[in-house]
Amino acid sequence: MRDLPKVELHLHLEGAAPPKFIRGLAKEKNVNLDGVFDANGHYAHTDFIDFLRVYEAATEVLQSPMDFYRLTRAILSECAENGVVYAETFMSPDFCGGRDLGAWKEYLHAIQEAAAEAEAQDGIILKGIVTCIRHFGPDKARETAKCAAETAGDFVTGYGIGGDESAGSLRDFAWSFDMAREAGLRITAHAGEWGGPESVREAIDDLRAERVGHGVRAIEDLGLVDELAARGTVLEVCPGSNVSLGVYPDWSSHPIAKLRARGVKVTVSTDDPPFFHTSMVNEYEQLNRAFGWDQADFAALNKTAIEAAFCDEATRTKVKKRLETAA
């Protein structure tokens, strides 16, 4: 499993920080993150509306374009080890100066050398998806739409939006989305993890996704499922990420396997890693042991990956390559 070549679509780039990084530069700072780790210095978090404080709470630390190439650096080297050979982050603006287009492209610059470096040692190719926060609200996420719509390109290939599924309704964004949309950049939502199928109707009719982060939900419509199917809409699934928080009980219950059975294109990815105890070969260990998916099945999940990959073809055809070689 960590020899296969694996594209990941859905990692948040503060969420996949290891503890042990946001730790340390805690100690640098003098920040106090008390209430953010356990004993054993894991994350600590009870429900998913506690895994937002904490995930909020841990991005004190990072307050530098140089944190986060530090971050991206880190972040990477651990996807490689996984055998992640393409991925794409959630990027936020408010947590990178602010929503100031000047500090944003000084956070952007610095993630974007840290990337660089990290294709040229491990091969790991990365791209940037903006991402908004549902629960800042709309207005705020116009901000964010600017900051992705100036900055699109080679690296800011995407924007989506994130956060708690229950703050307003996604219809509330559609301006945001149509500035980005306008700027070039390919469309994503988080829907259908807490929302239910309803958000995941939301995000492909309101916003017009072409990927739906999560979307796990919609089985409870098998209408919207069939619906799914017959558009070609891709789910980025993080089903050790659903377990975690118990949106399933374990993994022989996650819909994945229904889904894919039933026509849709899914993906599979680990959202927030060291929040959820997980890793890309976590994923696929945990995925053959409930479902009985082999390489053959891991190698189809991947190539739908990268053909739903918002990057441009000269990319996509050297990681197809990458992914074909070990088939």
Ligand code: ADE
Given for the second form:
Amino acid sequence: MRDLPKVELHLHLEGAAPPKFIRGLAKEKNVNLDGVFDANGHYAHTDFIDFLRVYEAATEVLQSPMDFYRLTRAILSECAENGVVYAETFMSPDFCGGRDLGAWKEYLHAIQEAAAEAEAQDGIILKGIVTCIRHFGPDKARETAKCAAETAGDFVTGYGIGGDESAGSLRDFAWSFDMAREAGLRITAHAGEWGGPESVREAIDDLRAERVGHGVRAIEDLGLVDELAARGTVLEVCPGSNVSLGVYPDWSSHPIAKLRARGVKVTVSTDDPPFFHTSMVNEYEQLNRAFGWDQADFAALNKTAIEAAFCDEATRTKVKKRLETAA
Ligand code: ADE
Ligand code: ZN
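Structure of the form predicted in complex with this ligand, given the form predicted alone:
Complete assembly follows, chain above in first position.
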């Protein structure tokens, strides 16, 4: 599984931070992280809302562009060790200078520098999706969209939304999504993880998302599933995250195989791997165990993912070749 070349489309930059990395920064900067780690040194969270609390508390040690440079290097080395050849990461200006455009540009520069070095060293390619945070509200999302629009280009290629799905409605964020789209950014939105099928419908209708983060609860409305299949909407499925957070009780209950069998374009990612004790290799191994997916299934999955990637055509062609020569 390790050597199989993989494409990962749904990975939160801060959420992928290894606990050891965060603890190291906390020590350097004298930041108190009580309540963030358990006795074993893992992130300590009890449910989804608590996960968001721990996630945001851990970001308090990420205080400078250099911290994000080091974080990006650490994450991409982890990705490369899992056979990931192309990744997209969610980046939040909220945690990079508080949505100030000048600061955001400096943080982004540092992230891109780390990505360029990782590409030179390991051949892994990274693109960025600027992401607003739902429970921070639509006004902050407008500032986030401004940061995204001002830096749209070869590296920043998408705009998205994460956070607490019970906060407000996706429609409230349409203005910021319109702004991002007008700047040429591609659109994805978290929905159908905690919200039901109606939240997936909001993502595709109100935000015109071409990809949906998770989207798995669409399975509760087969009419919607058929519509996703007909439209070619791509789901960024993170089964290990869903099982770990209790959206589904175990891997065999996860709807990814059913969604795929009904014609929906599914892809596989880790979301926030250390929080959910997972990795891309683990995701593939569990899918093999739960549904018998083999090399051919994984090759098809990665082909779907690179076709749905928010990258330029030259990059897509290059990564496709890497996938094909390994098949
Ligand atoms: N931010 C980081 N991980 C997330 C998830 N799984 N759902 C919503 N927002 C997130
Ligand atoms: Zn996510």
